[in-house]
Structures are given as structure tokens and as C-alpha cells.
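There is one chain below, alone, in C-alpha cells, taken in the form predicted on its own.
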Amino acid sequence: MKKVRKAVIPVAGLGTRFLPATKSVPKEMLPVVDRPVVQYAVDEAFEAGIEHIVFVTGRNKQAIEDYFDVVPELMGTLQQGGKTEQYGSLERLLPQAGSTTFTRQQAPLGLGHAVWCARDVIGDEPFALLLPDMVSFGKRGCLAEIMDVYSVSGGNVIAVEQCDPSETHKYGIVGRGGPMGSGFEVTEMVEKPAPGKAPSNFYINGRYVLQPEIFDLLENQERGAGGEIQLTDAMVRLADSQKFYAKPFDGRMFDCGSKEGFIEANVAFALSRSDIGGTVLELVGDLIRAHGRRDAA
């Protein structure tokens, strides 16, 4: 069983659901409280023991690469102004030199193609995959929980959560088999099953540990839903020869690719903060009461 040292974070999406903001700002740079969405994925990866992160980018994503670099003018101004706390927080967020790689997905051909673009950097190793739109909220990061199962099972491990059975047609759903550590063996994977046809209500939530053989399958994977190369389609093929396991996440994922999920994440993370949580709770309460009065009128 090889150690999982590298992670892929695809950041090439256009973010059309957040236009006009994403016309000039990458969607991954939109802030949840005071950190960009992509920072949460990076923090989660390093917490889980990842040593090197591969960002799969696209055009107009230079801001992401700049964000994970030193800004001498800003750091100098903070230092000269005696703002040691802010200086220290920015310094701690910087990845170590040489621990990140940026590669281009030159055409919007889907998640499977984005993962395939990282093949030469990953090489013949298992790797983690984190979809940055999905922001992990819990005592531990979701990827760290997956690693716990991987250390017992090997193979391929995906994180899952439960949805209402009436909504299984919106997600990639897995079938539940026998137990494996704190997770279970996956018996099947179905992308957006027809109503009433889902094998369970466990949906894939955007965190994976995959074996490198997935790259060979992605290279000749036919286009699927939306005319794109779908990762799930290749995973289904890989499951013919390798085991897949699932770990139900003990926390919660917020889908920051949707406006509702993005707002929900901002509220949840703000409420959890000791410095602003109490104030935000009062503000939210005031807004709810004001909204109720408007409805009554």
C-alpha cells in the first residue's frame, strides 16, 4: 500500500452560476468569511498529510497562482506597520516552496479530463482529489477521515454523505456493502439514478483517494453527460478490477458552487468563529425578524 502524498485540486471551471462576479474573479477565490474557497481545500489536504498539491487551472485563473505566492509589498507594509498578527497569518498560509504545481486544462472537457491533465505530475502513485467547490465543515477535514479508511483498506476510497431519498437523482450514488473500518465497501456507483432506482441514499461529496490506473481509463473515456469526460464513468470501469470503499463524512460539506450553499457556508463558518460568531448570530436574528415583519405586513 503506497502512501498518498499528492492531491489534485481542479480549479479550471468558469463559475457561470456566480456571474457577473466571476467575470473577473475566479469562483475559487470568492471568500467564505475571510478566506477564499480554495484555501479551505488546501488546508484540508495538508491536514491529511498531503505533501504536494497539483492545481489544474484554466485561462483567467492567474489570481489563484498569485494567491499562493509571496506578496513582498504587502508583507513589508504589514511588518513595518507592526501588524504582526496579520503578517503571521499570511505567512502560515503560504505553501512550502516546491509543494505546489500548476498545470493547464486547455479545454472545458469535464472533471475527468481535468484529473487526467495531472497525470504526469502524479505519476504511478495513488492520489487524493478534492473538489474545491465542496467546503468541509467539521472537527476534522473530510480527507483526513478518508485517509483513515485508506490506511486499512487500500484501493480507492470516496467520501459520502446521506441525502433525502427523493433527491438521489441529483447526485452520484453508491451502493452499500459490508463494513471496512469506519466505512463500507461500495457495491455499485450510479450517476444521477432515475427516481426510485438508487441503490442507497449515499452520495459522493467531492473527496476521493484514487489509484493511478484511473489515468489510463480517462485517456480513452468516451464523453458522457453534458458531452464531457465524466470521472464517475471511469471510476465505474475501474471498479471492474479494483475495490472501492466509502467513508460517511462525520461533518458536513457545503456546496459553494451554488449560491445557496455559498451563503450557508459563510453563515456556518462565521457562527463558528469566536471573534465574530456572537455578533453574526445577532445580525442573522435581526434579519430573520425583519423578514418576518415584512411578510406579516
Ligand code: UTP
Given for the second form:
Amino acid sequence: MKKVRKAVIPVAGLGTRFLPATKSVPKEMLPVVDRPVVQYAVDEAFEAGIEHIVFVTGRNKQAIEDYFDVVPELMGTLQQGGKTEQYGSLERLLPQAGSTTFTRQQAPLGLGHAVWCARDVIGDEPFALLLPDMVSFGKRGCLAEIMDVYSVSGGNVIAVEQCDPSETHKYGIVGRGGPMGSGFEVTEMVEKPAPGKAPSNFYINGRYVLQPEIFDLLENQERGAGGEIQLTDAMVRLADSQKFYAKPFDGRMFDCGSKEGFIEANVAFALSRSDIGGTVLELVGDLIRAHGRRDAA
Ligand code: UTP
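Please supply the corresponding structure for the form predicted in complex with the ligand (the preceding block corresponds to the form predicted on its own).
To see the whole picture, the full complex is given below, headed by that same chain.
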């Protein structure tokens, strides 16, 4: 079984749900508390043992590349001002020199197309895929959990979570087969099944380990839902010749690509912080009470 060394993080989408902010700020740079969304995915990848990250970027995403580089003036000012703690934390967040690659998706033709743009950099080896707008919240990162299953199962592994059965039509859903390590074998995958037609309520939550044969399928993948080249459509075809496994995530993934999920993530991460959690709890409590009084009036 080949080791998973590289991860793809696609960041070339337009982020239309966050307009007007995303006119000039990539949605992956919006902060959850004080870190940009994309930083959480990078931390999660390195925590899971990934050695190299391939960012698939696009026009107007320069801020992401700059973010993962040194800013000499800032570092110099922090050092001169004796702000050693801030200096150290910025230094720790920097990926090691040479451990990232940036490649371009020239037009946002869909997630499947973005993944295909990383084919030459990945080469002939399995790789991890992290959708950065899905932010992992738990004791361990979601990717580390699916890597555990991969070390037992090989093949392709996807992370899943359970949704309310009435909501299955919004997601990619997998069918549940026999056990495999701490996960299970996938019997089928359906993108946004019609109400009542879902094989389970386990939805694909944005973390994958995939075999490189996916690239050949993406190369000739026709446009699917929304006129975009869909990753799930290629995975369904790959499942004809390769096994897929799923791991229910022990934590929770926040969908920071939606306004509600982004706000929920900010509150959840803030409440979990020892420096500001207590104050934020009081502030949120006050807001809820004031809202209740307004409703009653
Ligand atoms: P989304 O579909 O959530 O991102 O893709 P989007 O298209 O930017 O969002 P909206 O719907 O317009 O608000 C999930 C991830 O895949 C990347 C996005 O940047 C995001 O991180 N993506 C999506 C690409 O890199 N290229 C694409 O063509 C589409």
C-alpha cells in the first residue's frame, strides 16, 4: 500500500455566496476567529502526516500564496518590538520551504476540474483532498481519522457525517456496507439524491483519500450538476473498478462556504478558546436574551 504524502487543497472557486466580500478577498482567507479558513485545512493536513500541499488557485487568489510566505517587514517589527510570542506563532504557522506548490485552474469549471489540475504535481500516487471551506472541529482532525482507515483498507476513503434524513437531497450520500476498521465499505454514492431515494443519511463532508486513477476519469468527465465537472461523478465511475470506504467523523465539520456555517464556526471556535471563550459566552448570552426580549415585545 502506497503512503499518502501529498494533499490537494482547491481554492480557485468564486465564492459567490460571500459576495460582496469575495469581490477582492478570497473566501478561503475569511477568518474563523483570527485564522483564515485555509489555515485550518493546512494544519489538519500536516497533523495527518502530509508532507506536501498542492494548492489549486485561480485569478484574484494571490492573497493565499502571500499568506503562506514570510513578511520580512512585519517579522522585523515584531522582533524589534520584543513581541517574541507573536513572532514565534507566525513562524510556527509557516509551511517548511519547498513543502507547497501552487498551480492554477484558469477557469472555475468545478471541483472535479480543480482536482484534475493537480495531476502532474501529484503523479502516480494516492493523495489526500481537503475542501478548505469545510472546517474540522474535534479532538483530532478529520483527515487523520480517514488516514487511519486507509492504513487498514487501502483503496479510496472518504469522510462522512450523518445529516437529518430530510436533508439528504442537499449532499453527496453514500450507502453503508460491512465494517472496515473504524469505518465501513461504501456500497454506492449518489450526488443529491431525490427525496426518499437516499441509500442512507451519511453525507460526504469534504475530506478524501483518492487513488491517482481518478485523474484519467476526470480528464474525460462530462459536465454534471450546475454545468460543472463534478468530482462525485468521477468517483462513481472509479467505484466500478476500485473499493471505496467511509469513516464517520468523530468530530464536526462546519460548512464555512455558507454564511450560517461560517458564523456557527466562529462562535464554536471562539467558545473553545481559553483566552476569549468566557467573554464570548457572555456576549452571545446577552445577544440571545436581548433578541428574546425584542421578540416578546
Ligand atoms: P464550492 O463550490 O463550495 O466553492 O467549492 P465556490 O464555487 O467558490 O462557492 P460558491 O458556491 O460560489 O459560494 C468547494 C471548494 O472547491 C474550490 C473552492 O475554492 C472551494 O474551496 N473550487 C470550486 C475550485 O477550486 N474550483 C472550482 O471550479 C470550484
